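Next up: just one chain, as structure tokens, the form predicted on its own.
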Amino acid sequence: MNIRIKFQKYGVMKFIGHLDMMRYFQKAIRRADIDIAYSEGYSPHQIMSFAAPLGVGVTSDGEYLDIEVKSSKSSKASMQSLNETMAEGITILEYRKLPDTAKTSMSLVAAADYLVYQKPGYCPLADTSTQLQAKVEAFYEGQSHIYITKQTKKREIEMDLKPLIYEMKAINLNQKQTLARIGVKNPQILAACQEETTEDTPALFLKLCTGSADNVKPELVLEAFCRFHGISYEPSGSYIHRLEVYARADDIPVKGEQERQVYADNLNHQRELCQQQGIEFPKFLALGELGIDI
């Protein structure tokens, strides 16, 4: 049985690399009483897979694992076990069960939802979201091109970002209503917003282009943004929050003639519905709406 686990990453937690989540996850999965199934061979391992490694320092609300258990608790059960095993900076969100033949999120991951503010003592982007607004209209919209040259491990390449950001808008981060609308779980952001003010603290919202063809950090678009607007770019100057990860909404994410075949009537009978309803197709959907609770 496939199982896919969305989690929280933040406070303390988001200095811990990828390497050692994963450690972290092994552990914490045997003191849950997972039945986890592993792999055979010399040296068994558990069966288990990360959609897009989190950059150290990056805080998330939208983390996905996949595993292969032989037999499960309900969602509601094992999510109870799991959390009471886990540190703080560290919450379990969903526990789905996904189809005997489904992709793993790995190979499914074709964008993520960021958030990104300054951080106090900073030089800020704007002084206020609507300021933010007009910037971002003239960097994103007022640019057919937007050409960076990226350091990869061997070279240096120029590519252009442009195709690269699905979406990028300015909001108001004391707003109570937006941060619910784009999906912000984060305790820590929300403790700051607990009280709604007139106090306008601008940040940004961006869609980008995820997956191991085409990836985009959101410091690449940050630094260029500074950039074109003249404004010193400070690597650790910028709070930097995954909100959501997504694939394809017409990537077929099961394998099998047969089983692809069944999901492709589906997807076409939801658009057609779509259609008939006058609302447009989502492009994307969230690694987790590829599951069910058990």
Given for the second form:
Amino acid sequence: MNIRIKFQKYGVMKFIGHLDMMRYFQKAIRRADIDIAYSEGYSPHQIMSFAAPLGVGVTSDGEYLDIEVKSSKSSKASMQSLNETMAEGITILEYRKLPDTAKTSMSLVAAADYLVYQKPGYCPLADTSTQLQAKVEAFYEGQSHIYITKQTKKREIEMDLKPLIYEMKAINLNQKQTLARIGVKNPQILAACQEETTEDTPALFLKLCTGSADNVKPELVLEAFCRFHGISYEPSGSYIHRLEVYARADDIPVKGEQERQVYADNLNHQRELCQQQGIEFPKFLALGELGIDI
Amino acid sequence: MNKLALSDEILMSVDKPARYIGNEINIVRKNPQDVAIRFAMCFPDVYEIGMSHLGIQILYDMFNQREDVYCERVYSPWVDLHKILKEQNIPLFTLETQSPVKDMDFLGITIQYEMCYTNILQILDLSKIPLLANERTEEDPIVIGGGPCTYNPEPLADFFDLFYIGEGETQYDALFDLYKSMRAQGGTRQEFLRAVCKLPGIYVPSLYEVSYQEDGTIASFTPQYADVPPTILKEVQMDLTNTVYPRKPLVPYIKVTQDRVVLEIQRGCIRGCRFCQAGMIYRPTRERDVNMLKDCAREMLESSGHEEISLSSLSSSDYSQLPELINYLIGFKEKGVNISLPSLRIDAFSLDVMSKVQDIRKSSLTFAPEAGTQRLRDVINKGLTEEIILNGAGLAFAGGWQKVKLYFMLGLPTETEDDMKEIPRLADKVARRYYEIPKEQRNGKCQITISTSFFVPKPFTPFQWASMQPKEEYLRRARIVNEEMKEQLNRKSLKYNWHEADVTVLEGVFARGDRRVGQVLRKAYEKGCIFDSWSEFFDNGKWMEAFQECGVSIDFYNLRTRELDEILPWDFIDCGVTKSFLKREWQHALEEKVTPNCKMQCNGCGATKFEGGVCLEHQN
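Could the form predicted in complex with the partner chain be given as well, to go with the form predicted on its own?
Whole complex next, starting from this chain.
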């Protein structure tokens, strides 16, 4: 049985790197007594894969890992067992069953949402979210190409960020409704939100191309944005928070001819429903939406 | 969630920030305001090493069971953070509450090897605690030393307020109670030290005076007051079953050296190898009950989620309930739990067990003959014979193993060129045993790895009087081994590693040094020596300068056969094993006479005075 787990990462846990998070979950799954499946061979390992590595220093409300289990308690009971053994700073948000032929989240990742804002003491991106929105429009809508040079291990490459930024806008972190709409669950961001204040804490919301083929880190966009507007950029000067990770809605997330056909038929049906109701069919689906609670 | 002592900027700029954030699984959280005593427990090396140490886990668990004590942890900041803490004047902090170490009532430092001594000074320095005990005030924590190196605490005497000699389980409750009551009465630091020195196992170095003879040896070692005990008997936890053991081990995020459940099955060793300090100071050998170990193993695996469990002891094969314990542990295999079995004697039983729990193709077998000839093995009382090694290797090869590691020491007392040359010859014989297997039944080449270290005489061993060799001589001996290896038939299947000799020389000085070598330590730290056990940081040049500037002679400590009636710096400690036994064993060594192990026969070492363990099992 395939299970997709969604979790959030905050506080001091942001300093735990991707590989250590994998080790963390291997042990956590044992502690929670999840009946995970092991690979064959002399040194068996848990069948587990992560969707998209998160950089050190970045917090998240939308991390995913897939596991294979031999049997499972209900989603609720499993989440409870896991949450009882989580370190402070990791909370399990979802535990969902996937179709047996499901593709791994890793192979499906297409986009991710981020919230980016400056730490106190660093050059602000703008004084208000309205001003920031104007700067975003100049940077994003106003340019047909956003060229940057990216340093890879071997060489420098020039790339155009524009087609890889799916969405970019300014928001005010002091509006609870806005935070709810974009799905912020991070307790520290929520605690800092002061609705009654007139103060405006501007932040960038980004939906970026993510995955193994093309991958844009939010830092790259922020750096280009700062350079465009003559704002001094420092790598450690901003908070970066991932909100959600998505698959393409039209990417069929299962293997096997029959299963794919069933999924495709259902997809078309949904698309027609949307059309009839005059709603735009979503371009992306959160990875968790591909599973069901058990 | 705690506020961290370090900013995001600092944590993002250093290697492995997880070393400094705490928050591990099974961490103990208390409100510091609710406790009477705050204790910082320190392992003076990098986090990954310190977190692997069982002793600290035992004491962390035990201390925190007391409601009035909060024990937190601190490790050596790695060199990158060391520099930042110095530059930005940030005080060293505990992991649990991220509080300055200086705010604690106690700083307890476990001292496991000589080459961590500069790191002890680093901890004090970064904590802003005066390096010298006599410069500390009421504002500073009481600095306690513990661990095997405190069996000769003298090189560190100036830096510690007190040492706890022996096993930690027994006296800390009394020590905490005393501290609490004295604090409540407004007692000073000095008053506490005067009182605590009367607790069993506690050594307060400032209450003793040492004088020296003209030739540099110790003339006298005397308590300054009549009520200060002249000798300190080591503490020992005789009942290892009905005692504390951490059921919820801390689980680090980054990979540490012991990334597994560690189950200490027994303490002490019956073998009596004459070079081995652990084999003497942990006497008598005491086992834990197998049912207790089963409970511990299950609970620790469940609470940690570790995928491996390792048995810990000086000689696991001597544990009487080993088959029962291993069979129980094999039951965890289906939960994906590996079993690691270090220090097992290689025989049919252990090979059978290992074939069940390990991947034969990947794992290697380890033998520690320690010396190349039977003659020298008799000198050191290492009971391993060539026959046992070759038979064990033969069985292992037949069982599918191809890799064998052989550990030896160079520079043992009475060592001759023949002893050295026999090392590669023995390795070659092991290889020959492999190639006796018909070609179609074996799996390519075998791999025999020889490793040699240089012998360092340790206090409370029969070799405590022995002379060491100069550095050049150690290297010459390693070259002899290397040259001889090239002469062997199966040289292509043999590999030889040897250690650097510079570190050996320093280990020698600090293992058997007196109070006068403490100043060298301080000088070396001031010159920037730190993480000396890490070859990338070890700077022998600075150390040699420090010795020179302090006018301390290395040769006095290393290149001298001590007289049997000389007052040794550690003579005031009573570890149970008597000096007359050690003298007898030193004599037997020179006569190449073997002493039977404790289960075969009591040899009257003195440890019977603890009235327990192996001493009561096989009385003659």
